[in-house]
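Heads up, the chain below is alone and in the form predicted on its own; it's given as structure tokens.
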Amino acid sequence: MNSKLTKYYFGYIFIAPFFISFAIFGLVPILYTLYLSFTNWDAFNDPVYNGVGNYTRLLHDTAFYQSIGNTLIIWIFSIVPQLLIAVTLAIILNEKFIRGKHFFRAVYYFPNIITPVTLGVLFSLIFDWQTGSINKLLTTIGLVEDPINWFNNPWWSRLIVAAVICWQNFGFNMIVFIAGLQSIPDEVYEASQVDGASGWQKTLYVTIPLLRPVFIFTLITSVIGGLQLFDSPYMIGNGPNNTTRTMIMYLYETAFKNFNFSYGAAIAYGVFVIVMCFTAVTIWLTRKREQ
């Protein structure tokens, strides 16, 4: 009996470091942020209780609603090509006759290990109005006469931010899809081949349906990550009339530039509720589709 109890407590000892570190660096800041959202605090004076004043202000904040719209637009323009490119490359690189597929997998995954800040700076230089290589190329081949000020156009600036995110993350999703493809039994493809299915039909009616759990996983993770965009859009800039300012960028500017930490805390919980709602809707839609 004593030996069983000893082993039982040893398990708690092994998992204790994680829970202790999470409580100190995760749970305590989360709860303190919730407390700050009900106060007025500028980081210099003591917090003053404000009730739900910050949340009432948030519900009528047009800048916050604009940041929600910007985030959704950038996310949609990044996730659709991202998943299409990822699943297409995964199907191609999963074929046995492709030579050097491990090399190409590494090459396509490489942008995922580059920091978003670096990618944001890189794309901002490439699309620079005066010295950017894109304008140099377009003027050299004669497609345009004058350089294009990409970041002065709201839609071009959003598309550039979406391109950064797509280029960074499609390699990770490709690896996930390859893992899903390798879990499909060969017997399924052999049975479809016996039935006379062509290569395209096997992809359309066998591979894609069996990859549904992987699609659900990538979609949910993209929703959670896509609604928290900050690094790349911040390095590229707000765009004309703040058309590329995301929710997290608005939170950062409110709290750390304007020193309104209490309202920033309310924005943080507003973002949390939005992410949870979109994630719940995504899960509900996928489950309903399966039923």
Given for the second form:
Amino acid sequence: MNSKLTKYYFGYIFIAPFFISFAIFGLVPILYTLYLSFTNWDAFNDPVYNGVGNYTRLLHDTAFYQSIGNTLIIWIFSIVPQLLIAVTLAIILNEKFIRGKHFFRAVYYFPNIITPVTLGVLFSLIFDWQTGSINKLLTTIGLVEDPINWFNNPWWSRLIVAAVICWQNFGFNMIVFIAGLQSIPDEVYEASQVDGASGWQKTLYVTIPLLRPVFIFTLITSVIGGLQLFDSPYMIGNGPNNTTRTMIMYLYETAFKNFNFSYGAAIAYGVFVIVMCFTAVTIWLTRKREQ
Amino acid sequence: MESSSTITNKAPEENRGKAGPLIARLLIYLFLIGSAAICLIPFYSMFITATHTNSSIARQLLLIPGDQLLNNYHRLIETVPIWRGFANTTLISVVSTALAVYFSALAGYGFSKYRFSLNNVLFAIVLGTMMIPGQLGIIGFYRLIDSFGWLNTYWPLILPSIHNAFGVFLMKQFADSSVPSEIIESGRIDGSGELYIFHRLVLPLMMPGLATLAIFTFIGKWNDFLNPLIILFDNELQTLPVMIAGVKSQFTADFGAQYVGIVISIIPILIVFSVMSKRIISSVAAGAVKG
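Alongside the form predicted on its own that was just displayed, please also present the structure of the form predicted together with its partner chain.
What follows is the entire complex, opening with the chain shown before.
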């Protein structure tokens, strides 16, 4: 660019709306939440300084630890099958001989754009103990004699929440993997063909290693997104003894149902620290293996 | 998993007999069709169940449509202004999307074409904001909006769309690759102002990028749940996802009405998706590759 003609200061004007909006609606609330986490505030009286009281309470709060455990269990049960199914389908749909590629891609992707709340309600109805279609199906084909009370069992509840999230998101990851596969140049495959690689070997030694960056991308985005699960688990409910209550559900209940805003603020920062730790660990693990 | 092993058999088809690949292809198609069925059956079950009385929903597995759709619908409409929620969500989503697309394009273009001194630092900050979990500042946000007197209005749901870090990132990529600096230079030689150049010369060139971002933002806003849940109290102002959540608690034993509510929230998405699925999927792929 010609420096005489570059009206560089205009750049600041163009990016200003972003930063003004972020300052007001992003940064101020974050700092204000931090301040509130050091106070006692019930939304009716003024906040009173409370030091690290909320954080001490958080460190001894078994309900909080339980919600961390629940979130991690649900996340792992959803992310592992999700990535496996996504990568398998992506590799299949990337084969030249498959017909109706667009149809399959569209069908697999469709659940991803449905409102998570709606899916939560839908699956809580489908898995309903007495009236849900799943129990009707199982009893009709004779697989079980009595309907299973899914949401009365912690592990069934967690598995169903994980399954809903897996079901909703594998299509998105599949699209990402297909985009990754299409960016692998044909020459690489031709070269491996010359070297005498079989189809299986090509997949294992050429495709999968070259998909690494895409894998890392999906893993990191799913850590950040997956640890903030709220909408669909909230619709399915807390589960027996709160065994499907996620971290954000606990935050929401504390702040907006029990009106303990200052303790909610401490939970928000606790969640933040945990998400950051897991993101850092994921990045570190993937980096380390690369060397 | 069976599918990945079938790929093995498929590849050396050039040098082996035809029977192996044929069976392998059959298995691959079975796997694809099975997965598609798992994606679609919950929706089918939802449509069917919505057309039956509560007593038949409770009694048996339903496979064919009934004639109770309108009755269920009327019971739902009596207490939940679901079409009002539909209109509200549309309004919020359209305005937010317009804001997000315009201001992201503005900032992305600013970062791409103006060499101001803090360019790299500020862009790194934009990317950094993407790592912050969305719920970190939620309590401070609520309190701030309360002090503005904006609770129970649409401002807090719409205005924060101005800062969309992913959008700025995506738009910078698009401006880098599809807006030639020569066009800006020629506009300046003609004596046009910087904003005029952006509106008349640059925005048209960025159209494909704008469409991609618009699709992402619209889906995200349409599905937004936590923000309207805490900001809006008035039933007449409420958005569709929150109404659907309300249907679940208000109609605990009325399954027919709950199913109709879900159907109403899914049908528009289904229609839009069946018309625009190619566009939406390629946008997702483009967004993921750039990300």
